[in-house]
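Quick heads-up: it's one chain on its own, the form predicted on its own, in structure tokens.
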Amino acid sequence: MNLTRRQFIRNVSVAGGALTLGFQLTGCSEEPLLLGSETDFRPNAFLRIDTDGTVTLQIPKAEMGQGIVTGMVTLVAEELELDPAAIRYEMAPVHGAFADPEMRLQITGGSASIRVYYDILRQVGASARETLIVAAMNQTGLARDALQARDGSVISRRDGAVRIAYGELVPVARTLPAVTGVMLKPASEQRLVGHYEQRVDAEAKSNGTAQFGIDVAPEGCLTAVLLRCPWFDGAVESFDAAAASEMPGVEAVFATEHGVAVVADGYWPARQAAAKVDVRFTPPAEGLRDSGAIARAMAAALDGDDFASVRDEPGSGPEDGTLVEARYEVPFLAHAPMEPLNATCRLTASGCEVWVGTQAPDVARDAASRVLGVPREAVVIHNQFLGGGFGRRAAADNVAEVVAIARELKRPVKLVWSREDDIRHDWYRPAMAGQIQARVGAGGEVSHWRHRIVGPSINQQVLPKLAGSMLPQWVPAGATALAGKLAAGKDFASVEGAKELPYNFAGINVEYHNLPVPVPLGYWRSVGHSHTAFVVESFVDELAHRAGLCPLAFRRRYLAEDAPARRVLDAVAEAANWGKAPPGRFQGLAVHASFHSVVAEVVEISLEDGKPRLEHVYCAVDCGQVINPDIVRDQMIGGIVFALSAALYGEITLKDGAVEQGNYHDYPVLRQNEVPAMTVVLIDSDAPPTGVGEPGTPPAAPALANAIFAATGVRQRRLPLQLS
């Protein structure tokens, strides 16, 4: 049976002497998952209590600086009243129990880890509550109504003269059966949630002792790099490695099936020798392999009638309104997280060990089980800590990579990228082009809106992936790549945000051809958001102008009364002081939904030489119950900083079939002294919590072209922004 996010199996075991309470979130046994234990390996989540008093919580989520950690073990502090800083947490193993009750995966991105788990982890709590309560009833002979948790003890309400730490009730707490039906705490009496401020993973961050995927060391390790070819479909053809083998502290160098790894007794000498190697590689074969050739042809087919249609609804408007027209272009993107790839692997006598830090640990299981030609049950993950992700880490191509190296090597090896190698093998964010045309009447109606989108699927590529880590292995690669093939017609990924639009105008046609190119490609932070929100909310913009309308009071026109965008819209034209900028500043606009929230932000810009210098951005976001104010806020300018990086700067170019660029030099993103001071309102709610990783990404693109306009009189139309 498939259980839903929302429910939630009770169970209790003994378990080494502890309380272990699991919740069940996909339904694959009744047994629970018994914490610490490396033998008894069953699918359940859960909590685990020690007679010492330790708490620990498993995390199913990975964290790569988004706070998941602290939002979780947030939720369940608030219901087992405890200090959230004494909960312990670990990232849990790989397993089904542990994958995500919508997406089926053990899989961190869509900005949705709060909000599947929202339910269940105050279920979580609530239920050891009660449990322990149970169990001071059954010690002290007092009655429900005369015990209170709170702290990490069970007292009596009246007076406190009994205190009963939960460690101390442990021993009777797990003979007695699970309590269900375990009313959850109301707003009015919550203490954490919506309130709590501080990171349960800040001091180890802060004091080096966060473990991340690049500190891992097992004995005996050795450090690996990889000669890749430099188009994204090339093999080995031959290597000299004469004099690199020469050097100091080279251990090998050999082919495999992903490039030539250079083994040394650690990176900069592995590194250097790697320097040394000539390497010749297959020639590139035929196809769009030149940026300027993918441009044309998408140009091109913005001039064809291929199209697959994703919503169409017939124009009910004036025929005779003034028509615009505007084409738009977003290059292709790297991730680029501080953190460069990297993944350890040690050889067992059935498969591997792997350390890394991945947001889908069972797609890296999947990938080191076929390099070895293994069950995966013989390849065990231990996730880390992520130097950032922003969905590059989805991918397993470093864990195939090092697991490779491992298997001719027969030693323990970390292999670790660089930056170069970084930008120019990534799973790009791809380039796009967008053609949007709508009628606009006498009195400012609009109608007739029809867009265009052409850009190669992603799913096309990453589903068959992810479908191979969710299928039985014996299942053939033809039948997975059937699940790519059959997304990539009206692929979801390409036009989300853009099929979805919030405006009420008189007729809505959006239309998508996907346009293949050779090049790998993957969820780039908010995905179709990303280039959807710069194109519509671009648009909308010329559209007022052309309506003779102020941008906020057009939008606000076409939204429906009660829309969460007319609410967050408002709430940041009010902190933006919108239209009425001080003497030399200009200001930009731009609302979009995206993973369940919605997010309006207003950019803020002088002129400098002719560029804009950016000198506020205000945000509003609607995300539903906040967990962690100040971790909505960091996420907030997190993804603005991200934006407007790649909005500024961001451009992956082709030549030849290989990347140009190579390092933050021609990649930059903001620096410090470019990071405009921002402000960020969060709007009260009591609906369910929403996401918040990626929602503040995609309104920073558009907002800033808007602004730009406002100051010049110039559309923005193509990212990066042309500001020569």
Contents of the next structure:
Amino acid sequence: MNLTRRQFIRNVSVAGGALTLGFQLTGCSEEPLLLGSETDFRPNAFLRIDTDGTVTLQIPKAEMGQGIVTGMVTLVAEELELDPAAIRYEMAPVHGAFADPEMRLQITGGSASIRVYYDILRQVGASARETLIVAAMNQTGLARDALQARDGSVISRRDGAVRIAYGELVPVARTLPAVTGVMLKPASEQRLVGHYEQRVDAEAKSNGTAQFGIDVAPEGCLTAVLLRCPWFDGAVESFDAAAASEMPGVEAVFATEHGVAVVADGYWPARQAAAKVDVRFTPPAEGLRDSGAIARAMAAALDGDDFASVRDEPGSGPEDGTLVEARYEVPFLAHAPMEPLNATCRLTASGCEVWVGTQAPDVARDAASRVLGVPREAVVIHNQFLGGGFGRRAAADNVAEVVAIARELKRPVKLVWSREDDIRHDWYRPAMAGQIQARVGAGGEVSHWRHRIVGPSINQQVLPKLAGSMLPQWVPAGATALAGKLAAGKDFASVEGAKELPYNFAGINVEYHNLPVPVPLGYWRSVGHSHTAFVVESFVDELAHRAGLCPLAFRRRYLAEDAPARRVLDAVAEAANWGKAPPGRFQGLAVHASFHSVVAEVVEISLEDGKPRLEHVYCAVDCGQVINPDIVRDQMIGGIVFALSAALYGEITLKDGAVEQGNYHDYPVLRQNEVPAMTVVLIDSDAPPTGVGEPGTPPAAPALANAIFAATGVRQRRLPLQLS
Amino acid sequence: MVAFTLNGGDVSLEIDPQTPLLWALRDNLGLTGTKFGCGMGLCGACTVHLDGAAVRSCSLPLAAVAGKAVTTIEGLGGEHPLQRAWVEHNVPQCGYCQSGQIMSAAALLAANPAPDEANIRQAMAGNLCRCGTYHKVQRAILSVAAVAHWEPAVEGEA
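Let's compare: the form predicted on its own is above, so bring in the form predicted in complex with its partner chain.
Full complex below, order starting with the chain above.
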């Protein structure tokens, strides 16, 4: 082995100052990762170059359509002086080196991937490049200044007479300590960052060869479906599998801690047999088991006075302004990614292998290890392309289920959820209720903003599960549950976007009441912002109309001169020709900051038989330095489509503890014939990059609701929009 | 036994003839480019061609394809003008629905070589995309439609 453990650690520690290179050796026990062959040049955990010049990058984040593979390849290629398309990529295995530097978990979320890896991955490329150049110096006797890297070779700067391909330099480069702390290119010299437009996974995703979790089939793999309890707190009480076991192709029918598994030689025979299983579940506990009861409990909490303060700035405004007050409600939402959940498991001598498209490989690994009662290191996760994530695939319930099935079956098995399983057993965006009041003076001055939010804490449920995979395995589950409970009182996931209200009103008060419900909750594209933006930006619109001001002028009045929100508002207003909509068109406006970015949107509608028809959505985004402009535009448009689907149609309701919807007919999403035209403006910026996967989502619903008010005079205070 | 033509070759399967074509393709024939999305013909992810027409394979029993010609995304070969347009326009995001989108688009172009935007919006309404690639799908189809319009002789299908 050429890169010794000591050398590896030295490289790590050299890089441990300003430039971390992404190494977090999360425990002394964790061996450094050495993928590929011993003859490869492996300057760090992310990159290897073999002697034929093949460059392979480990992707530490999940590719779920947000374009992270293209983004990461672009960053490395920029400094490594390569065509991005020439870089091979692999989904990284679970290892501390690939943990998100902020979250300390190998997890994809919070629109964080490019923001946290922007410097790290450019350093990965730069470090490899400089080390290869040192190898070329050794080989040619030329000085550093006489050499440069271009298109996968080190060449002599003056005449190009010397040209050595990276692969030829590998035997020398791999014996050298990696050069670290390299000065990165200034923006003026970047040829890919801000310009590179080709998605590197487009080919595989256009010819059917892209491999998603559901496409994996290890030798001898059977297919399982699972009959789950329709309500969330039930377990299998008894079942009769006699008829099912007789069905053709059926291999086994048995209960696990998650339900009744039906295993067959394909999905169809398994599903057919599952319909013949007679299963009884333990009855549900008493509690909030209907959507109506939950809504009433939330309204009652809003009427009460039991709130935790999350922001309290006393106001100095007049007490005699008109008191404006309104209540808003949003429903539970499912993610409904196009690829139904699935996972494949094969037991090994010490543990198991799992193939799955997951946003959180080490959460998946932890879940699998707990089911088998083996150390985490005995579980290997093979991450795949994700057929949509949106937060749903940060959970590992599908992994725990398939490992439990494999544990009993003792043969390789793939668990495939139906669409009905997906809609009825999601980790839902919680239903929430909010009330805002404020005073508006005669001159339109706003004071005494008080925003009260009621709803279940996502983090009370999710944090203990995440913490379980972050902490050593000996930490008892009770300790992580306590951590979740402590986090719940002022749950940032419930108040984000409301707490950071950007307007300088005189006096701002934001409060939260946690109302636990017996429904699994999770992160849904933009999380808390998905509802707080709707409530805040709708109510701001109400205030603007009350003050008799144009919604744009009103917002600008309460934003600082240099506020990023003002810049995107002005940009979107210009793009949309705000205030001068064509005859029969009506516009609504919203602006919202999330995940370190800020986005303003104008939704333009017409009325058809009194009903709104989406015509055009304009969007302006400030997300710092753009890496791949086309991907940023796609993420804005995708985030808007996602939000409009929810605003128009999205609603999960509960009856007797079970979800009433089941497929795309009763949980509809926007279709090709419904999408409006879209225009996206990217604000020029040389600030470090910020989030793009989620920030496009929050402003769309309030902008649409505000457009409907402009068109009809009817204020929409509930999602999905009430359009009779 | 059900015999049919698959991507130009003869195949026969000895499985329950009520098995939806989707699962025969994926589980019995190993062609995983065709995707499962809803199982009810609501999302279009499973779209393939049956004698040239777009069908939802999740809801089509194998028995219904006996003696007919089935084409899947694998059968388009990768160099189909739509597939080139998909890459050139960066259509896919997560990519899961795109096999179905392309198969629906290919059937549309076979029936109407020069569709306009309204034709496309209507013909593609059965293919859901949660990532929101709808505009790119439109644009990619229009780019190929334009080629078909200006050079109808190439495929001889005008």
